[in-house]
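The chain below stands alone and is given in structure tokens; this is the form predicted alone.
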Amino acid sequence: MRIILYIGRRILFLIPQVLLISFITFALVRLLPGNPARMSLGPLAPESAIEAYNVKMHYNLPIPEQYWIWLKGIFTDFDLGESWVNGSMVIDDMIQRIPVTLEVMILALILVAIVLVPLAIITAAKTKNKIVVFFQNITFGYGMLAGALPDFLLGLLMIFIFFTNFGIMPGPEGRLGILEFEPPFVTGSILLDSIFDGDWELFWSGAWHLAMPVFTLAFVYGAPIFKMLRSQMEGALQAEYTTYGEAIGLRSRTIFIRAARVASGPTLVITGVVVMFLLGGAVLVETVFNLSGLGQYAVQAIVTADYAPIVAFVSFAAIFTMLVYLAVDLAHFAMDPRIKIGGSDT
């Protein structure tokens, strides 16, 4: 019961935060250079047409009144507005593009879990044999490089090396080749939808096209997870309770599992933070690799002063961030019984 009340309280706090963020964004985008009416109708449009367009889009009203109309549209018709660039509804664009971004982010986290997490555990071991020392030297260089290399620069370097020079990887042409068609929309994930459609050739093509952007995100944003897990594992394996466990004859496997459990809490917290950075990193990585995801959508909206998509993206990012932090807190409660929900000891 307490967990339900805690979730409800967090969601209640989420509502005013999202409203405030969306209003501030709504007001700030109006300060972007350019006239949406002029850009939509063209430079030769008469002033009467410009004025009629402003009335239609409510640009002639005060900003608080514009925001109230926009907010009512969300609650009554789930209407996030209309993009003046392509004339489509923003909610339709978001439904098409959110799965693209989530697919890249989830694949990057899976790659981190498969490669970097085991490396962090191996290099934290107290036994210093040749294999451990070898991996420690490699991961030391990785930690230094990943912390200094921007994601967009790594993406450009990978395109230059593996596509332009060697031609062994696909170019920045999206999730599929230019002559390939996406499978029927089910989840929006090119890999899952290809499996559902039974098209394995399309599945492997999508996986091949996603390899470089996924690796770019995992390489850059997996470093904090790797460093935190290795640091926490080293501290746990050198702690007095570990020495005591070894002294009483506990198996090395048992000690290692206990140490991993101790290290999992802080690692989980930093993973939640990294997920937020992944969403921000997707903005540039999707632009570099021409992925039609939410990040590319936001960049295009900012460049063209397309008000509605910008507000929708920032609002989605705010909601996504708060829900991820809520999920991290709930997972932390489940992993560590010493933490009391709501901070109460009763």
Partner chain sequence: MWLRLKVTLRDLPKWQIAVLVMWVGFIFLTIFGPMIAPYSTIEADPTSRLLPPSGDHWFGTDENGIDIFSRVLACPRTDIVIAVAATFLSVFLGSPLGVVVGLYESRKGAISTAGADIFMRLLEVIQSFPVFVFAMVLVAIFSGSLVNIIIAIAFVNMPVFVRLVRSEVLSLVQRPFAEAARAVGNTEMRTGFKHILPNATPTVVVQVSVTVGFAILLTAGLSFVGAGVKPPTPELGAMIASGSKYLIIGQWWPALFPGVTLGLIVFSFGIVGEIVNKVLDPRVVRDGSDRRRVLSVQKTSGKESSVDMPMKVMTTNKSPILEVKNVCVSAGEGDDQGILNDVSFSIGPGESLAIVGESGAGKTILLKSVLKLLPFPLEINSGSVHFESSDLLAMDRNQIRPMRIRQISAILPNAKSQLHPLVNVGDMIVGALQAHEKIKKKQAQKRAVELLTMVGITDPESRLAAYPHELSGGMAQRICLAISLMYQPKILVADEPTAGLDVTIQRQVLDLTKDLAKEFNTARLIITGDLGIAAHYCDRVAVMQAGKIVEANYTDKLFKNPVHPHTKQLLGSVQS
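If you're wondering where the values come from, they're calculated on a predicted model, not measured in any experiment. Numbering follows the first chain given and starts at 1. Take the two forms, superpose them, and find the largest set of C-alpha atoms that agree within 1.5 Å; that set is the rigid core. What changes on going to the form predicted together with its partner chain:
Next block, the form predicted together with its partner chain, ref. the form predicted alone:
What comes next is one chain alone, with no partners or other molecules.
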């Protein structure tokens, strides 16, 4: 019961925060250089047309009033506004692009979970075992490299090596080859939709195109998760309770699982931060690999001073971030009895 109240309170808090964020963004983007009316109607358009355009887009009203209209639009007919650069509805663009970003992001997290997480756990033990020491050396190198390699640089290097030189991977042409058509829209994920369509050839092409971006993201953004898990696991394996567990003859498996439980709490928290970061940080990787995801959308919108998409993106990111944090807090609470929920949560 308390937990439901807590979730309710957090979500209640979320509403004013999201409103504030969207309003700040709404006001900020109107400071962006460039006059939308002039840019969309061209330099030769008469002054009257400019004025008519501004009235149509409500740009002539004070900002709070514009914001109010925008807000009403969302609740009356899911209208997030219109991009004046290509005249499309922002809500449609978002529906097209969110799955792209989520797909890359989720695949990268899965890669982290199946490769880096086991590696972090294996290499946490202090031992002389040759295989473990070998992996420890490898992961030491990984830790060094991953902290220093910018994601866009890693992406470019991979394209240079595997596309330009060896020609075994597709170049930065987006999610599919230039001559391939997207499968019928169901979820927006190329991989899932091509499976639904039964088109396995397209599925493999999609997977092949996603391989390098996913690897890049996992390599760069998996590092904080890896480092946290490893140091937590190291600490847990040397903690008194682990020695005691051994002293009372618990099975190694039990001891290990219990240590991993301790390590998973802080790891989960840092994963939440990484997930949040991936949403905005994937911008660069999307640019490098030409993926038409949310990040690229936001970048293009900022460069062209396209108001509505920026506001929509930032608001979406804010809601997403806060929900991720809420989920992380709840999971952490479920895992660790020492955490009191609803107390001081700052």
